[in-house]
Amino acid sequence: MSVTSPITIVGGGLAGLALAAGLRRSLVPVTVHEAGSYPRHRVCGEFLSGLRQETLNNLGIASCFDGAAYHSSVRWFQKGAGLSDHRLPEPAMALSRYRLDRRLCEHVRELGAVVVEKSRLPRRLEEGTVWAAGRVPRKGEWIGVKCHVTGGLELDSDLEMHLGTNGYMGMAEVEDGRINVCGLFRLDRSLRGNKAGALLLSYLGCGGHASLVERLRHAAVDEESCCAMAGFALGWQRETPGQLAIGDAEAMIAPFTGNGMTMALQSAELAVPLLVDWSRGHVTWENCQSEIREKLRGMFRRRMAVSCAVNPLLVRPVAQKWIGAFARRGLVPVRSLLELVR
């Protein structure tokens, strides 16, 4: 049975542009519309863990993760003590969604779909359309800030992961030897930065990072690359009653996990036969949605939770000092953790 019902996807992120991938793979027509336009930076761990060859296969997108670094090996600090080593159970992906965004937004074109750059649509319920327009505005204790080192930055590990008083940062390299530098911080607004790198290094200094300041005041940054972000919750995003929604847009899973961008794609991965299967008529759109969302609560519920409550013990000093005392003496299970949150 031909194709006769368009999708129209809202937000060409890494969600919505892995979906239309799919779709066109299936030769759905797709339309896609994106607020911002390509190339751009974005606040994002840029870190792939947990990430299956077989849904990269599946969506028809594994070219676009070409030239991507492998990390297996992490290191903990907290406030630049060192607490603990391990590897992750299988090599995780970094590439920068500079690079990834461009591809994929190439890539979705060269298959047929239609990409409106600087396109901000409404929240709409009608038929035929998914919301992966990221996170949910609303008031969030968090700020996410980002910057691209370039040179002058060595890692002791693949990725190094470092505990502070307001939050956590992360530091893995991704294409062409730069190293992603990210960090989520409680929101503090007595914090200033005349820029996004400045204000990362006021959030480190305030979280007792004093030795990683400065490293960092030693190494080349991009400045093109520095943003921040504010203005959401971790979790399940509040729900639009008739609104199917992926990736961000549905759950933003806590960043310690690198998880984020890996769950981004498996949510795109499970919506499409569904999508097609409405686009060929085969059901409803109210049947469709109901099970893509009640497939992707099932998929993520136990890696929500768990992050969740993890999470929030990350950035509590009090809670820090047992896990670092813990982790000095090799009794946290890391390994459970992480296959809990994959």
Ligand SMILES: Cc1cc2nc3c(=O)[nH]c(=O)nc-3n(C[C@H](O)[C@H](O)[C@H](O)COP(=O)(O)OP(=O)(O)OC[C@H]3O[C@@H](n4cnc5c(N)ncnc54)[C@H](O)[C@@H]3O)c2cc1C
Second form
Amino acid sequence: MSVTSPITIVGGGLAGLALAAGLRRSLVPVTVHEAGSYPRHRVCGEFLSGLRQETLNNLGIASCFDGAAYHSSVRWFQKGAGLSDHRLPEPAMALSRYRLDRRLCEHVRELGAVVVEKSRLPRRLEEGTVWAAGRVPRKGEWIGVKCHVTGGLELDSDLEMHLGTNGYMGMAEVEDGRINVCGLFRLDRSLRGNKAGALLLSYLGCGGHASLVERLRHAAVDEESCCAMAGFALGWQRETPGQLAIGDAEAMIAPFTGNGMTMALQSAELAVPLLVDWSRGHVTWENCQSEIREKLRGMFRRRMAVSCAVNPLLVRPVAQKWIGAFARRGLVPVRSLLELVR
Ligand SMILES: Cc1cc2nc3c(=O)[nH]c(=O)nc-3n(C[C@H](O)[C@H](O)[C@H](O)COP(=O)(O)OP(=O)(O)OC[C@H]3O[C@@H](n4cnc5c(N)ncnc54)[C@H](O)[C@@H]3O)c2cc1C
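Coords for the form predicted in complex with the named molecule, given the form predicted on its own:
Shown next: the complete complex, the earlier chain at its head.
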């Protein structure tokens, strides 16, 4: 009789829950520890760029995306003025994390995984433990702010991307006619708002988006959905020797790519067969861990390098001037850039 060792997953976000779903398909015993509880809103553009149906099928989670919106057209703006329009190579899904994470949690429970909510585990390096706890908390120069709008806001294209002097922001419809408004800004401690929605308007106002602030002031904002997150750095996350990490815990790609959630799902997809092998005693933990890490590095190297190079340009006023001038003449190779960050 073959022995199946259990896997413990720390973090029940996209990476952790998708991994749990994939492992349960091979009947590996899984426990997920999640510091928070479901459902909950998360700072995220909720726009899935570059995600293949094959990944969802391999993880067995396609049904969790039912009802997602599909988007093709993108319009870029600079401080309210239209810059350029393009179409995505293939339609991208958009679905709120409020709905998606809850569905994934229900799904993996149905498959027999144990999901323990309000359970924050300390870092540990035990065999069979996968770290999927998201960003590594540290001093960083960014703040992410998001809220849902439930009415009174019309979009000019499926996805509106707005560049300002202190960051950028995207707006796209998710499910049920809700519009997700989410931005990444340079952290400015002088900006305050007693609620995340007010904070978002402060950052937008400061970034020179007067017309956008006006549009949002007249829109119906779901206050419950407003949230903000600071204390992170983009790029490869600090390596903890001996720890197997997936998703944002391994690499945090710049949000303009809309590819972070896809990476979380792809890293789970990549890890499943190797963890199943370990669970069945076919490989040692050290080999399993180093193979996953090497494959993740190989898979994400190019998109991480390109996004880390482009992100600072999008938030620097001088670089933005040049980007604006080129974009207005149709000289920014948006499609090629998109291919490089997915
Ligand atoms: C401003 C902004 C906009 C973004 N927009 C997009 C976008 O449009 N499209 C896109 O694809 N990506 C976007 N992203 C990135 C995307 O949100 C992440 O890449 C994705 O959430 C990563 O999933 P994850 O499961 O690795 O981490 P998370 O979703 O962060 O999940 C980690 C989970 O671990 C839990 N946890 C943390 N510590 C512990 C602990 N010690 N014990 C137990 N549990 C713990 C947390 O509560 C959390 O639920 C954006 C990010 C930002 C900052």
